Each structure stands twice: as C-alpha cells, then as structure tokens.
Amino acid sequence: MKKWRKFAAVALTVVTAMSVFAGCGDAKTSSGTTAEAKITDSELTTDVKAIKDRGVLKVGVKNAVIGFGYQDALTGEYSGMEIELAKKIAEYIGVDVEFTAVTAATRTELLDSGDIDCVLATFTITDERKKSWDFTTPYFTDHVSVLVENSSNMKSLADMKGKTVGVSSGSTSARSLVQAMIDNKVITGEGFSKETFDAATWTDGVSFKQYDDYPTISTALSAGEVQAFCVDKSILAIYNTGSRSYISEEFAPQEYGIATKKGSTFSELTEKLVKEWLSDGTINGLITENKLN
C-alpha cells in the first residue's frame, strides 16, 4: 500500500509539471496570482460577474511598445502603463489577469469576439469607433508625428510630399497626416473625406504602405521601402535611433481609453475607476513611472 502511495504521488507531481510546461508555449501571460477583490456588491453587474466567476480579466495590450505594453523576450513579463491598469482593474474586481497580445489590426477581432473583455493597447478615442465599442475618459493623450532617417533630410510636412510612409493597418495614423498636410497646405487634400478615407488607395501627395506591427514598419524604414514612419509620438520614440529624427510636426492629439463592448455593463465599471484614478493621481503616477511625459 505505501508503495502505491508514493507511485500515486510520484504520478501526480509529473502531471502536475507536464501541465504547467504545455502552457507555457501560449500567447497570453497571467499574473499568476488572483487579487483580493475591492468590488462593492452594486457593482457586480451581469458581465462584471461573469469575470468575477471565470476568476480571470482578460486583456488585449500591445507587446513591443515600451512604456504602454511590452513583453519581455526573455522572461515572458509584461510591463507598462497600461498592463499596470490592467492588473489594477483585475485586482479592483479579485480576479487574476490574462494578457493577450493585440495590434492595431486584431484589437477589435478579439473585444468582438469575446477572446478579450477589454482593449488596453495605445487605442486612440475616435467618434467613429465611439460607434461600435464603448470607450472610458482618456488616460493619455499623445500626437501622431513621423520619424525618418537623418540621411533623407526631411525635416517637416512639406518634404513628405511625394513619399511613402510606413503606418500600421487598422490605425487612423495616415489619415492624420493626410488632413494634417491638408491643414498646412502641403497638399490640396480633393477627394478627402474622414468617414471614407483608405490608406490603401490614397495617392493624392503622399502615399502609404500598410504593416502588420511597428517593429516591421521600423525595418521597411531602415531599407528604404518607405520614406517615414507615422503614428504616435510615444510609440516613435523606441524606434528613434541616433540615425533618425522627428520632423518638426505634431498633430492630430490621440487621446487613449480602454475599449470594451458596446452596451457592456464592465464598460460602466471601467470608467468609474479611470476617472477615480486620474482624480487621484494614480495615472499620474503610471505615467511619470514609465517616463510617458
């Protein structure tokens, strides 16, 4: 019987090990530990409650933007602004938290899908997406600027005219700088239009290549398939090396919310605890922590 025991034990703990190892291949990272939860019973609403009974928040970031989300290739830890969030929200509701890496272009797919409960990925505030998803007050606000290679001597709106610039797909980057050389009168901007402008088509002074993540966009830019690389400041500046430079302009401000599913009672949640800690100075603190200002 004792030998059975311990061949029971033994079989046990390889099981054990075998389960842990078959996870660690997977795209999403947990925090490991669930939280003590700070939630009043009135906040408890239908789709609060169902994260509440799955014990886990799981969360769309980015993962090669340092300062907002990134992964460690090492390690596999998450760090930044917005994975701090995260896992304070998690923590709020005394759940575990999941991370999933997003881009500009799965984001949505995933929230959509119900893969992720919420958006926590440099995702800028537009009246449009207002329509399809529901976003918190802003957290951060940035501008789109463009960065190029000191060698091409592009210092400003008017040398992109004629350029190809790099800019993520799903991102409102290129339309930004369409109606920013517009506003400066680089170009005359016929046939532009908010609601309908396609960065795929546009040719109108400017034109654009679409890429899957900014680490790619950065390395089209070093060999020459595109002239500049357009979207947020905050996100340029890891790719700023000493061989390049941002031209003089910032425009077009993008303000970051979470995003979560339209009519969801977690959005009214979200929100509650955005406003408390810009009211508190706790986003404050994120963003001076992770030298966002």
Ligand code: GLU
Second form
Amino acid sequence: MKKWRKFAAVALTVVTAMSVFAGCGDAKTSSGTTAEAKITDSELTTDVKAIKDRGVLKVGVKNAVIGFGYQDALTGEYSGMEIELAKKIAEYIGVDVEFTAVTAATRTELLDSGDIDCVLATFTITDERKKSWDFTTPYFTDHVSVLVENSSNMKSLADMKGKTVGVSSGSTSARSLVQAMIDNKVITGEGFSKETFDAATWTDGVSFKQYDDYPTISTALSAGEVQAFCVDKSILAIYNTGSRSYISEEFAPQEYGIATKKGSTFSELTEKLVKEWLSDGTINGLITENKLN
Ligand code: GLU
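What I would like now is the form predicted together with glutamic acid, since the data block earlier showed the form predicted on its own; can you produce it?
Shown next: the complete complex, the earlier chain at its head.
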C-alpha cells in the first residue's frame, strides 16, 4: 500500500466530517495567483473577459480525492493535480482562483447556474455528457473498480452476482459495472443499452442504491446496506481501510476532462491550455508530483 493511501485510510473520519460542510454547497476557498497574466488580447473572448473583469476564476473541485482534489480539514487548503491545473489556468488569465467543493451529483447544476466557470472534478468525458457540456482533451485516465469488506469474501466480478452495489447519483459507475459484468459473462445483460441504462431500475444480476456522496456510500458499506462500493479507483482509495479490498478487476477507462458551459468561449481557452500542457510535459509533471503514476 502506498504511503499516501495509508494516510488516506486514516483520514477517512476527517473527510466524513468535512463532507457535511462541503454538502452545504457554499464551501468556497480562494487562493491568490501571483504570476503575471500570460493571456493574449485575442484570447480575451467574451467569456474569458468576464472572468478577467470579475478577477476570480470559480472552479468546482472534489474535496476528498487524494491526488486530484483534496481539502485539508485543519487548514482548509486544497491540493491535488486538478487544484494545480485550475491554479495554472487562473494564473494564465491573471486572476485569483476560488474553489467550490462539488460532488458527482452537484457539479453540473453549479456549472449550469453559473456558480462555477468550470469543473475539474474527476469528471469523465462521455458522448452523452458532451451533448450538454464542453470537455477538453483528457488530462488523466483512471479505471472503475469495486471496494468490498474483506469479511464478504467477494474477490471478483463473478462474486458481484446478486449483490446490491452503492454508487453515486450522477456517475457513470453503475453502467460501467453492468457493462463489465456482461463483458466477463457474469450476466447476460439482456435489454442493456448504454444510452437508456438506469441504475435505479436495473435488477438483472446486480442492483444499485444511489447516494449523494461517497462518505455515505462508505457508511452504507460498513452497515451492510450495500455489499459493494463502485466508482473510479482514484475516488475509492480514501475509503480503502484495513478491513476492505478491491475486487481483482479494473474496468471502464475513465477519461477526465475540464468541463465548461456548452458553447462558451472559455472552452476554447481551456482546450488550448490542456493541449499545450500535455505536449510540454506540464500535466505529466503534475501527475508525478501528485503520485498518480
Ligand atoms: N468519474 C466518474 C464520473 O464522472 C465517477 C463519478 C465522480 O467523478 O464522482 O461519472
């Protein structure tokens, strides 16, 4: 177990307490950016100019995903590669950055309402989501897995048959698990369609309970309300305490992109910056610094 993962397990209680705070939806944390703006006049398009005039870039981030978006309970400081990426974008524009803790269930409404300018929150790019929001080229790829209590003796996708699984509402997790169980011939998956899949009504070989946040799923797993907890491995890490393990399979690559309002001219800038920082090694550097490889 990597050192930070051990720390993650110890931090579980703190995160649970923090999530109550984050759940209020107004947990905003600002951070000044000191460097000179690098933005050119031609990049100061309508939506970017609005951010510049406001003097602050408002970003939706996770607060309990170590290495991506994590908020220290004592200092309130955020850390992780998504935090650093957001700061770099703000720095490029020459504005401060303000973080709002989001969940899979809240991130899109906050973007739609204009409470935040962009989402950097382990947000997987999918074809359906691309119809509603703009996404950059992916800056990281994770996989989905399943966390279980050791006492359950569940070790693989085959053991998931007939079980109830905790997932977050607004996530891709349930659909990914069903697809993986079909691909691994654990279930036949008759009637499965990627487009119309609904975790709330799926009962063929596995069923789901949906929760608003991850600490609640973790508690439900301990209480036996669900027999498994399914989401991206990066998110599961903090809930992998000593008495729990992952099943052997990882599946469904999850490509994380920065999401912005559909058609916003800010989308063009985020795409330009991600592409540039992928090709010059900046993003790779953030991945390494945050121990994500
Ligand atoms: N990354 C997955 C998704 O976007 C899991 C949910 C989450 O990011 O919290 O659906």
